[in-house]
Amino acid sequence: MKIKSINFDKIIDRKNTDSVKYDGLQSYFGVADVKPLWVADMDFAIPTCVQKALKQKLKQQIFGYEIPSNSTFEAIINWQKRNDLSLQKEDILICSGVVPSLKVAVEAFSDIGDEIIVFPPVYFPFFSVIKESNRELIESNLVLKEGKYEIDFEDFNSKITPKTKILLICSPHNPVGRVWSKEELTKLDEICKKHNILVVSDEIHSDLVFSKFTSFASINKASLILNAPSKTFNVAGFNTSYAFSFDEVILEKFKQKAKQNHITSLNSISNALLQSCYSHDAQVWLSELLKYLQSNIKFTEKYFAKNYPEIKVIKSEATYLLWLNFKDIKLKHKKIKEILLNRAKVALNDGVSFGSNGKYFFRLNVALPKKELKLALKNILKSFHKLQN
């Protein structure tokens, strides 16, 4: 089934709506006519089947307090069979955003002063909330080889001490795309459980992958997962996740320290997003998504490849963010940021804020339309082509 009303070329016009993307470049960045390429969300209408949804929501005309429906939670459970597992509603809680809740993991799970370890370069709200949290934070930094990332267990297990309580994974990883492989999650898992060592694992972008994903929940029961329709769908202003685990103590000590810090009030369209956007329509649109994500990936990595090889695009398996490699153009890294900047007229993630082995790398969001992407490329290739002529 194909919904013909999907248009992922129309251009939306996103200014003026009070987005960070957008409206936020000024405070970010410190200019605002640059091309945002920086924010992981998508320059895409949501689904229509989703639009639908919360048009007939808007009809209730009262929005008082809401509880999870049964609903909801069985259309969680029905999208998670995506990736075989057997969810019951008694392993799920309803949160308000996947950011908060690795806060309120982090908490839940160790002590003050206790280590967590994570992999960067690796999604930087990683970093905060362990530092804000009083926790110590331990860094085993990916390994990048011929092209592709991989984890450095020989430097993750030297790192871990008595101290050490927890690993939080970005799985898929964000920013540099690995789905991580099955074998790859049993070998951690076999150290994390030599160590006692809990695993919560940030599965947003899961649903975006174009490989095989496998959920750290059905490599060892007791981890906690943490996802939201957020990536998948464009819809990350509802602030809308959910969190589960099939070890009812981890789940109910997760659920404890999550009320204690009020992340688990619904808003009034929590219910009628999550259950439309794991629809059936809602998935039929994702595989439109992914055939154009992967589309605008492949121009990515051979428009540079022919036109530019210096700026190296590191493969990925999964998400709409791309992680670029400038090192071999041999210049500071503040002086590529400023090119970027001033020259190109792009607004990037820079690499450093994802750990410090993102020095010379920047995230770029391919999620727009591909008319927008092409004229975003070649500025970056006119900017740096001037400084060898």
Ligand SMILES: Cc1ncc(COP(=O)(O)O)c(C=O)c1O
Contents of the next structure:
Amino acid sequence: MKIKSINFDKIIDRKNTDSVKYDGLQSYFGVADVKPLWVADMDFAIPTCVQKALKQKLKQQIFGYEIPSNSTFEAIINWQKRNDLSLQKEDILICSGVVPSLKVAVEAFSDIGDEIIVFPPVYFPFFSVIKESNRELIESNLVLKEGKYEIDFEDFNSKITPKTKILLICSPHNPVGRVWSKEELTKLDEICKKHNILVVSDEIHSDLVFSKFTSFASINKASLILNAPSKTFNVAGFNTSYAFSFDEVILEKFKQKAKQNHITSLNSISNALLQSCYSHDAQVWLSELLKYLQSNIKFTEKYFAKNYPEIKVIKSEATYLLWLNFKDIKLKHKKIKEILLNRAKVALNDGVSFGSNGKYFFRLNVALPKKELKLALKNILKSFHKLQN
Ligand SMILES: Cc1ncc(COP(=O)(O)O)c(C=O)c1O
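Having seen the form predicted on its own, please provide the structure of the form predicted in complex with this ligand.
Expanding to the full complex; the earlier chain stays at the top.
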């Protein structure tokens, strides 16, 4: 059934709106006349119910400091039931963002010089929040097996020392699109429990999944989960997120550090935003969004498989971010980057920013109207074809 108010084909001009994705091209890429297929936000209008809630909020006229309302906690509690979690208000802390919360978690649960493990290629702030806190960044690279990324449990085990305090996981995993299975998470949990390592799970992409998602909180109650409606409903600029834990001591420790770092004060739309995003109407929008994203992903996979199989699309189980493997093109990484930007006129995220094993890879954002996606893919194809012919 097509819902009248939802039209993901609509092209919305985002230029000159101070958007990082569009108006930040010149400063990030050194060129402005390219199609931005990078930053993780979508070129789709937000759900009508969220638009209405924001308009309603504007009528208030005065925007002083706000406290989290009971309805906001209820909305989060209800939403997380989708993941078979029974949260209580006391288990949740509203925060300004997932990245600030990652930094606070690092500071709350480790000391200077302690070791923290991550699984590259991974969302790049996972590196910076560790390094900037003067903790030791320990990388256990994911391995690519038959077109799918897996955790190298043996390598992970071998990297653990008495100084290892935290495992930061990205679940689902940006940029490789994995939804970690219950079995994989259980295996991780067993290892972490044995060595007294806290798992901090960034679950910001957990609504954008094409297979069953398992929250780490359902594997081990003594973990810290970070989430937000921002990726799901395209409201990243509002800086509203939340952390939760079923373990009172863990949440309290996180809360104290979060307060010290001033990341717990709400902005004026946080309550209205969270409630409208986690509503029934928004859920209907989300199911339509997932269909559209899947169709864009399938289109991209088929397009390259048919026209240029040297560019391999890593099978995606989540998100609108596709991880493209250019290794078979047999060109230098720098050259591939140059062709994408200057000939194909598309701005993709450089794979190397997600870790050294991101060499020859680029991240493609497919959350845009299909017509525009087709044009961008055609331009990529043409530029690489020309090179060979
Ligand atoms: C895995 C992951 N975590 C966190 C964020 C950003 O979170 P926030 O904007 O709440 O800081 C992103 C944005 O792309 C992301 O992909």
